[in-house]
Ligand code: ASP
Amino acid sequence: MRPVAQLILRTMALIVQKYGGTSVGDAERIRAVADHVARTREAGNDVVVVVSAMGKFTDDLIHLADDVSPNRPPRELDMLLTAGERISMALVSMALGARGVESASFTGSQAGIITDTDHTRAKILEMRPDRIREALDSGLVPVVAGFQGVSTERDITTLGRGGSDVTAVALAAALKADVCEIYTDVTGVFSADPRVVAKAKRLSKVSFDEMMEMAATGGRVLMLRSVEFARRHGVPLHVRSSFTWEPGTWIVEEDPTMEEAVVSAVTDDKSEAKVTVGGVPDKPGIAAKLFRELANRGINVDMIVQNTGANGLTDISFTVAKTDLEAAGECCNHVKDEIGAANVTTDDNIGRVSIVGAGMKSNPGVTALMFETLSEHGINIEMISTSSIRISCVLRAEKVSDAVRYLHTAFGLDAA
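Which coordinates fit this single chain in the form predicted on its own?
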């Protein structure tokens, strides 16, 4: 892996540029994207462009589907939603032509993105970018529709929310690109959500491990799957703004020669809810039955806490996405009698606050400072989860924003 400075200074042979919905939100923005792609080419680089649907077009299509029918067969929903990216790719290609840059647009299937058969949240199984390589060899700029592929059963599939990031990283890996640039409406990755913390500062560099933790705990700039893919295949990411074009944040391998900040960022997430299965027999196999039932229903569980048993009974609490709360509650009630639980309760008024930093591994006292800071401001902690570079706490939802600001200050992250 080349160091970041070397990547910045040298002329790069191949760059994959991904443009999000706000970046291609209207005709003016699309022309601005075409101008930037042209400038990148004029600097001597080959470019592959990946685009999302324009603005809120995907949401509009979902609302239209709801108006047409209460039932949305996943296969047909995928056929509908991929239309947004196809529109963007054609318009960007036209704008490049007007700028004098020869290009060709490709759907996900034409670009050789092969997925499994799980409609609306498919995973990439294989990349066959032969047509993209041929286009590059012919001097063209390939413009690829993000968020989509073709399944092993030859059906059109979508990769889930944020899937265009995954498309871009997968293409960069398959083509052995020097860098994958992610263009959005923010200037990079920040130490906290700037809408919550006015003094949040842009980070010039973040390790893959830190970015994965940030994406998993509420960081909204990059999709977790795209960071995992980039780390696995060694693809440097550069998050930039398509409104200012200034250098942004590099996501790269951790540099062992550099001393990391103790805490790099504070993230927040209010998209989860808590389920508690109370009065569970404290014996082997109970948790296994419970979480196997949830897994069989396709419900992803995040944080888990099992209380210390008393009188042979215990409580198990866990968090799920709010969109899965109803299904998770039904699932737990279905298995309640089988596992001998007394009750099932749900709570959708929670939020999570996390601190993330590679420097935490070698700095004692981080956990104590986090808990002391929350305690000093009267904020109660309901659940705790940790990794080597992350500490997460579940709080009341109304306390989350204040907690982020207090922790951001306590760990010295406020911009001067």
The other form holds:
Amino acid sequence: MRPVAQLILRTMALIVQKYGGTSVGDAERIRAVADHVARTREAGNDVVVVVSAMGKFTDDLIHLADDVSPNRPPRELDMLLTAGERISMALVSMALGARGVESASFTGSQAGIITDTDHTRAKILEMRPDRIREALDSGLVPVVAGFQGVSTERDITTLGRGGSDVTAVALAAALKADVCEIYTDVTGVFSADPRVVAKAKRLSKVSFDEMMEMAATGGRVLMLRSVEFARRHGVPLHVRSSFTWEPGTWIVEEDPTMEEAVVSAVTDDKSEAKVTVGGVPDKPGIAAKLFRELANRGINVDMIVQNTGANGLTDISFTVAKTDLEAAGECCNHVKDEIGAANVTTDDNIGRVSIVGAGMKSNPGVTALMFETLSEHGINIEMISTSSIRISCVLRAEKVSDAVRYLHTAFGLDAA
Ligand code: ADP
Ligand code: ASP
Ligand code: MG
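Having displayed the form predicted on its own, please output the structure of the form predicted together with ligand ASP.
Next comes the full complex, this chain leading.
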């Protein structure tokens, strides 16, 4: 039979708390985190901590790699970048000890995060968090390095920028935690990036559907893959501040009794660039050949526009992550002659503004108001894409921040 104390332990909540870079940015912040973890435990909960690298340490390491060598083998880059989270996990564990909380730190590999071999953007294949469960069972607070795992080839991998969110959600799902708390430098998810729109409002609840659209179009407060993962495994997410500790935004399954906002948020994204393949024959098979070639090189294409051209010729434009622009340009030049294209041009001075809202599917006029608002301010739309709950427009990069503010006002989202 279990001792009574252990039976009582079973009735407590299990909380996974993820702390982003700013939240562990210096010694004082790390002590504040340890203090909060201690208080969460004192309230009768079990806690698993997931940490990011301190401040902008990951960026600094990438710059260092750039300085050392023009080519950065992905395996070595992953080995380098995971060092950032390793520093945080050891320091947080030490700070917990100083606060009287027994803990132990674990790398992603030690925490049983098994990934594929796609270095710098590996996907989790399997979770084997045995050591984390053992640590919890023996009364420790496990502190896990975010953003990393170990591949099926036994190499250290990273999960893509912002990947500590994925680590936290994957652990919460595997451990069947009651909630995954994402602590960051804003007090929750806002109706727009509060750094761009001063009048943005904090949302108390956001549906998984809306959060996925926001995360996919620039609302970088949560990494897209973490939201997809949370939804698939039914993990409630609570995004909140590690500066004020006040309750933030809950990301949950849509409540059918709730009235849906027509537009909940406006997002901005300057991480993509545009490629145009000009003067291609307007006949079947051309686009298929072009996009197969891009796919074979692992290049993700986002928005695509094909103009109806004259004289049997057309232009195909598409967007890719800026980090893939060079490879995409090379790839198009490589197939240019084969598909009979006249030219290939690239443009990294674009940005995207999107409006997201679960209620827009049943409200006509949303698209018209978006286009009218942009046109009133003389902003030209270069590409358009939609989903049932999102409309995105590609604009000149320098117009994006203003466009977000105009749309935020036009859709009645400004805080009073
Ligand atoms: P962390 O290091 O904690 O993971 P991130 O920088 O990844 O933090 O994400 C938090 C940032 O996301 C905020 O500082 C904010 O500028 C930005 N952000 C963008 N869109 C939104 C939004 N809609 N609501 C809240 N924050 C947003
Ligand atoms: N440190 C990593 C990054 O900056 C992972 C994270 O913070 O989530 O992308
Ligand atoms: Mg983040």
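Residue numbers count along the first chain shown, from 1. Think of the rigid core as the biggest set of C-alphas that the two forms share within 1.5 Å after superposition. Since the model is a prediction, treat every value here as computed from it, not as a measurement.
- Put the two forms on the same core and the Cα of His63 is off by 2 Å or more between these two forms.
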